[in-house]
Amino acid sequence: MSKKILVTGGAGFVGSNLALTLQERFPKHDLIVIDDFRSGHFRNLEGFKGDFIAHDLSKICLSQLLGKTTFEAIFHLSSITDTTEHDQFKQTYDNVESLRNILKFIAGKKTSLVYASSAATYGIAAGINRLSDPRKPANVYGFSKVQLENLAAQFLREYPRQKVVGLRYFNVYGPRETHKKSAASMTYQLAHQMLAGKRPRVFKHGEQKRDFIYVKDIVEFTIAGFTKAKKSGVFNAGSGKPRSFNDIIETLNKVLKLKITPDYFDNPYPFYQPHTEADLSATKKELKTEPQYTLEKGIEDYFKSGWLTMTPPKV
């Protein structure tokens, strides 16, 4: 019998270019994709050969589904991913049970667990974010982050022999996140407003540093947690050098062949994080692998994939 690999939330930014890529890297293995579309695309997922699965990962029961299917490997990234989403019933509970009744499927079984964490665990608090830090969530999207890895320690006590690893995604730009429109990223949504011959608004005076990762990274941080890391744990996802919103605009200037001043506007907002950095030390010793895009080379990346110029769908 062939090997399975389960992906949940593969029609979704991270999702469809980590699907793609199972397919490519594991040929001989049966893919699975399970989604909803609430923050997916069927178009991100043009060009795959395995079978999909359209429901509410929140709502089934995933034995009665898939019946005594076991899997090599589940990734994990179903999840209401827009932080504007005020609803916390909705968040959570999304979020939440959906992680509850994949631990509930795997129990006691040889499948390696990888999910999606966010660096919105660790709020608002500026400078080098360390696994060692205290996790204070400023949104309930970051809240549900918490109860993911709170979930997924707890099942780890009862089962101690499985392999569960959680992802805290930092801020990942790349292809097929279109779909999200005003949820993109930052290089996209900057992209989009200089194409259309606008000057690109920020913050005053652009220099507010994030922890920019290529989602060709995030991927590799992701099938590394499957095929490389050999105990459970949770681990930052970045690429652990932190570059202002004016270098993002510098570089699609060169990309797209423009000259394009900053617009610079006052930040409405008491508590604004002027800074994030991943602390990479315990991923690069667990899960051996770095990041291999700059921002310079990840835009250009993302420039020459088309993506960065499509225009959401309307539908």
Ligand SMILES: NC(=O)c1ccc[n+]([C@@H]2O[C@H](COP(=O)([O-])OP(=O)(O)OC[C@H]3O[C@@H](n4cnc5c(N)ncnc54)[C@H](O)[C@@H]3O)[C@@H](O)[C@H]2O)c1
Contents of the next structure:
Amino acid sequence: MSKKILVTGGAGFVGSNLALTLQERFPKHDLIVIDDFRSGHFRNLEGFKGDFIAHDLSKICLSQLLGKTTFEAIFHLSSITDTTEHDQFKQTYDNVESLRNILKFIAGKKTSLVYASSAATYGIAAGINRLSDPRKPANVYGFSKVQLENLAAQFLREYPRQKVVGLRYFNVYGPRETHKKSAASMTYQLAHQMLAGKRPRVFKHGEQKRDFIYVKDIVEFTIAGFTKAKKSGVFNAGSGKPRSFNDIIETLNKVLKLKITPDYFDNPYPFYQPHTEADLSATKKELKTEPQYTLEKGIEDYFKSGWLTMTPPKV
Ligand SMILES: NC(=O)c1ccc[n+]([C@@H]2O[C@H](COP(=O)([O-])OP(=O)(O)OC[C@H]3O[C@@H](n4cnc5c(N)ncnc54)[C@H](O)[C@@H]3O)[C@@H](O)[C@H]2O)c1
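Given the form predicted alone, corresponding form predicted together with the ligand:
Entire complex below, previous chain first.
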């Protein structure tokens, strides 16, 4: 029987990049994607040759749906990803129950699980984000991610021999994020303003720093959670190199051969994160993987992919 890998949220930004990379990397495995298209888009999966199950993961019994199928790995990326969705019940129910369903399905099996948590678990704390820092989510999206980590920890106490790896993704950018619209990355937003001939708009004075990570690096961290991590745990997944909004604009100007100056405006938010930065020491040790893309290299590659164009594809 052929080996199987499941990707949830595979019609989404990171999930589709992951599914397409897994297809190349594991050509003999059967790939299955589950997604209910609440934010993802079929166009992201152009070239995908695996099976696709359209279902809301928070509302299905995986054993009923998939029978006795055993997966070698499950990559769980599906989630409400709009952080401005403030419906506490919906955000928490959909995100947490989806993971609960997966854990029920893999309990006692030889399945590695890698799931997406988020830097949103740190809240608005400025500076280096270390795993030992208190988790202080500033919104219900971040709260739901803290609950995923708690649920996974509880599961591991009952099934200590299983491997469950949580990755706190930082700010991801890259191809196949078009469907996210206003929730797409800062690089995406600023590039489209500049491509339309407008001045890129950022809060005064553009020096806020974020840990931006290119999607190809995030995919490598995620696969390493399955192939390289020897033990369970939660790890940061970022570039480890915070960069400013001004840096993005400068890089876009270089790549597009433009000289557009930023349009700075007052920040209306009293609690705006001034700085995020992933501490990667545990990540490097356990996942044995390091980011390969600087902001400059990532933005250049993004343009080469054809996904950052004057007219955004209709998704
Ligand atoms: N992109 C980032 O910067 C970032 C940062 C931190 C964490 N993350 C996490 O990474 C993962 C992927 O995010 P993304 O940026 O690709 O977002 P995305 O919105 O593009 O992808 C999420 C996918 O999950 C699907 N989905 C949502 N709820 C579902 C459900 N109940 N059942 C089935 N499918 C469902 C959506 O339709 C979508 O295709 C998410 O878990 C997100 O929280 C992303």
